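Consider the single chain below, provided in structure tokens and representing the form predicted on its own.
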Amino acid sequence: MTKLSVNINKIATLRNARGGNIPNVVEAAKKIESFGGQGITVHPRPDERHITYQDVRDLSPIVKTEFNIEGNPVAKFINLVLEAKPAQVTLVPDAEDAITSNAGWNTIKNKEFLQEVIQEFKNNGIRTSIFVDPDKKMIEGAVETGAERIELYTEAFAVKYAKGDKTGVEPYKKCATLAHQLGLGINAGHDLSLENINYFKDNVPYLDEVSIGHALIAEALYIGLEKTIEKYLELLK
């Protein structure tokens, strides 16, 4: 079964809109795990506009499933990850002012930088994943960095699928097959939803984990968090 990691950034966004601590991200993480979620993902950004660095510190001791921290490996982020020691760190090349992640790494151009960062995390027992576009050259480059997994950036698939074009899954299928052959684990995320997750999972082989936040939290507004997680788990079987 492909594991479901729930990104709780949007819960923090809602909290930050009013200040205070409602909704509480720690309690939300506990509820998500109790509802069957198999991981908690956070993506702290330098301006802390949703998940804060303190949130990461608060979550670290209470997450009982897999804790995944995403972000651009600037010095402040690296230090936070080394302090929190999550099960997995996902490296994302997002600019400080990016609304959301919008591109994968050029693993060839950034090879030496990524090698250095990844080795530091591996020395501390943290599994590393690199956010990449569905491009075979970038997959091959990811192997050279020493990463243990890739996370396929799935926006292009989701956009085509919403228009009724199911051919958008083909590059992901080919890249997942190549990644598996090269010994990489395969994660995926960005714009995956209840509408498209089953098709993606059924057509992309060797899928270890999906990270879903925006769509899942939005869907939960209509049918509830527990029911939404149950639906995702059923579709991912």
Ligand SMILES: NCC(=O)COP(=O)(O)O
Contents of the next structure:
Amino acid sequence: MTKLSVNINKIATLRNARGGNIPNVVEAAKKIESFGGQGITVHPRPDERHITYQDVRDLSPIVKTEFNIEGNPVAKFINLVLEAKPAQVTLVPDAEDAITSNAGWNTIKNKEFLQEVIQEFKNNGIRTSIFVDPDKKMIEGAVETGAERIELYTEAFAVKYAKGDKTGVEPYKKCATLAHQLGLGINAGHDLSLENINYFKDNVPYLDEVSIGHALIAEALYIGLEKTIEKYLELLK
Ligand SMILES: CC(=O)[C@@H](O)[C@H](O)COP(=O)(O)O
Ligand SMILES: NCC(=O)COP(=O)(O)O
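Which structure goes with the form predicted in complex with the ligand, now that we have seen the form predicted on its own?
Once more the chain from above appears, this time first in line as the rest of the complex follows.
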């Protein structure tokens, strides 16, 4: 079974639009868990445009499933993660001004840096995952960093799938098989949705977990959060 971790960034985006506390991200996380969500993902960005550092501190004691914090491991982020002690940290090489995550790590060029950061998280009992493009060389490089998992960056698959081109899944199949052979766990995320998740899941082996936010929160506007989560869980069985 592939676990569903719900990314709640967009709930914070809505809250921040008015500056108050509606919707409340802590209450939303509790509801998501009560609806069957198997994890909560947040991606605090340096400008705190959605999830704030304080949100991470508030969520940390209340998340009962798997708490996953994503971000670029700059000093401020590392300190926050060490304080929050989530089950998993996902390292993403996103630039400060990027509108959203737009590339995976070059695991070869950044090997020493990643080894150092990953070791620090491991010493603190936090599972590490690194965001990578579906490129075999980057998967081989990921093993060298000491990360326990990779998160396959699924935007390229999602873009092709939306155009009716199902071949976009091929590199993901190959990379997931290789990653599994090399002993890595496999997560995936970015632009996954009710439209494409079933095809991805059925075609990519050894998928431990997907984190889904943007589409899931948008879909919930039409059919409600509970029903949306139910549908994902059914498609991920
Ligand atoms: C790491 C990743 O894939 C991103 O999808 C991310 O977590 C979403 O971030 P935004 O909500 O800021 O677009
Ligand atoms: N790691 C990917 C994630 O958490 C959610 O990405 P998206 O569904 O908001 O594109």
